[in-house]
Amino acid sequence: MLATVSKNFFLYVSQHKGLNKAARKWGLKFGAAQVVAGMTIEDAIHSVKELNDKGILCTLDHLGEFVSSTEEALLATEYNVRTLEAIGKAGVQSHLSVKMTQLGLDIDRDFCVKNMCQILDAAKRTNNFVRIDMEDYAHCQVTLDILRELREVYGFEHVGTVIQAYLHRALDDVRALKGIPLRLVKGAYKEDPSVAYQDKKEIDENYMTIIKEHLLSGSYTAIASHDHHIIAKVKKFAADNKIPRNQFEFQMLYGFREELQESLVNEGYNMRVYVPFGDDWFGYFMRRLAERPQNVGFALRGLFSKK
């Protein structure tokens, strides 16, 4: 019961616009520096280099979502282009992840698509890949519609998205997206029971179902999980079905289970770390606290930190 209350509290706070705005002035507080790789592109590139030196691939995410003005969305677009250029200039191994609400999706769909095209043009110039993060259920269908448009109308092949296993529609979406690189996750938003599983066992079962579906279809699959039980099942399934290791990768969040990350690299698996950075860190950090009660330790330690 306490865990449920804590989860609901942190999910509620993560969407509080006033606190999100205030957090931009605070710096990385409450232990956020342990899971957010700094405020600037330079900070992020430095963290990526350290991870690359350990054999770990990365994907950079300039934090921000639910913007309300075209000016904010244009600034975010320009910042993402600069991030891709910085990745190319530094020669580090990192993709880019973006949230379309940061690029103006809630303002105007066509405006958002234009911004996405600008980012994907930059990714093409720098020979890189862009992942469209999946957000809450209200943005699910439009995200998939825009992905199709970007790939089929505009011809951008170096773009994929995320499917969340807690959604009832997840398996149908994975089947419809055969051949497209996907990151498969359990899901981190609070969703209504009418659209999402609420029971952990059901979510875990559906997660393995969509992982197997995408792998067996021959599609490139990113398994984003810190759950060593899930990871062990994926490793066995891949071996049993002769799925080559270059067809999939494991992904984890920056600052979590670092020993397991390095262990997977040493075993010869592709390992990619999702590296968030920027001053709009509050919503992301609150969702991390909501996901796992033990993550609250970051916040408690952070209360006594000078960072």
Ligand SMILES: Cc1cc2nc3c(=O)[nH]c(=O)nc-3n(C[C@H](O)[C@H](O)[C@H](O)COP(=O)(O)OP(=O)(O)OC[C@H]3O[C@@H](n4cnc5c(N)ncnc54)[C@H](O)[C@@H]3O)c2cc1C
Second form
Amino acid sequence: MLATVSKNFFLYVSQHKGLNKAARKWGLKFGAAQVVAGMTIEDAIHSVKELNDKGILCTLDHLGEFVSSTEEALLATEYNVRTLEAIGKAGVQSHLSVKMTQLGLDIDRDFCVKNMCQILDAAKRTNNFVRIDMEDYAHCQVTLDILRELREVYGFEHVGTVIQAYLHRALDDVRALKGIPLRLVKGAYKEDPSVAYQDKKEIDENYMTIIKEHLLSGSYTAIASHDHHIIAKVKKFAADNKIPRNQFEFQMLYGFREELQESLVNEGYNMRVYVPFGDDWFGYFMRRLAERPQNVGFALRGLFSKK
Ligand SMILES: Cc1cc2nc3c(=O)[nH]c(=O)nc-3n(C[C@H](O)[C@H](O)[C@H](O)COP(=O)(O)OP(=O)(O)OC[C@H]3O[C@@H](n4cnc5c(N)ncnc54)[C@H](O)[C@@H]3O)c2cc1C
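Which structure goes with the form predicted in complex with the ligand, now that we have seen the form predicted alone?
Everything in the complex follows now, all chains and molecules, and the chain you saw is the first one.
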């Protein structure tokens, strides 16, 4: 009961525009520095280098979402281009993850696509890959439509997206996206029972269903989860079905289950860490607190620390 209340509370504040705006001025607070790699590109590249040294690949995420002005969206686009250039210049192993609402999806769809094309041009120049994060259900179909447009109309191949197992539509989407590199996740937003499973067991089952589907179709699959039960099942499924190690990778978030990350690397699996950075950290941090009430402890401790 208490867990549900705190989950709903954190999911609610994660989308609160006023708080998100205010938090940009605060600097990383409440222990957020444990899960956000810093405020600048330089901070982020430094963290990527440290992770690469441990054999861990990365994907950088310049934090930002639910942008409502064209100026902000253009700035975010420019920042993402600069991030790709910085990755190329530093010679580190990192992809880029972006959110369509950060690039102006809620302002104008075509404007958002244009911004994304600029980012994908930069990715092409720097020989990199860009993942479109999946946001709330209201943005799901349009995100998938944009992905198709980017690949089929504009001819960009180095772009993929994310499918959320809690959505009833997930298996159909995975089938429709056969051959496209996908990150598969359980899903992080609060969604209506009419479109999303609410029960953990059902979500976990659907998660394994879509993972198996994408792996068996021969498509590159990123399994993004901190759940050791899921990871163990994926390892066994891959071994039993002779799925080559270079056809999939595990992904986790920066600052989460670091020992497990390193042990997967030592076992010879591809491991990629999602490294968020930037001043728009609040919504991201609140969603992490919603997922795992235990994290509230470190947030509260952070309230009293200087970090
Ligand atoms: C790299 C990455 C990218 C993501 N991208 C998106 C996206 O684009 N869109 C989206 O909606 N969501 C995204 N997510 C979030 C995802 O949807 C889930 O909300 C989130 O990963 C929590 O689910 P889980 O599978 O990690 O495990 P959970 O279901 O949260 O946990 C299952 C079990 O795993 C263990 N466990 C979990 N976390 C920990 C921990 N920190 N320490 C110890 N044990 C733990 C516990 O036993 C727990 O009961 C992403 C997640 C990752 C890792």
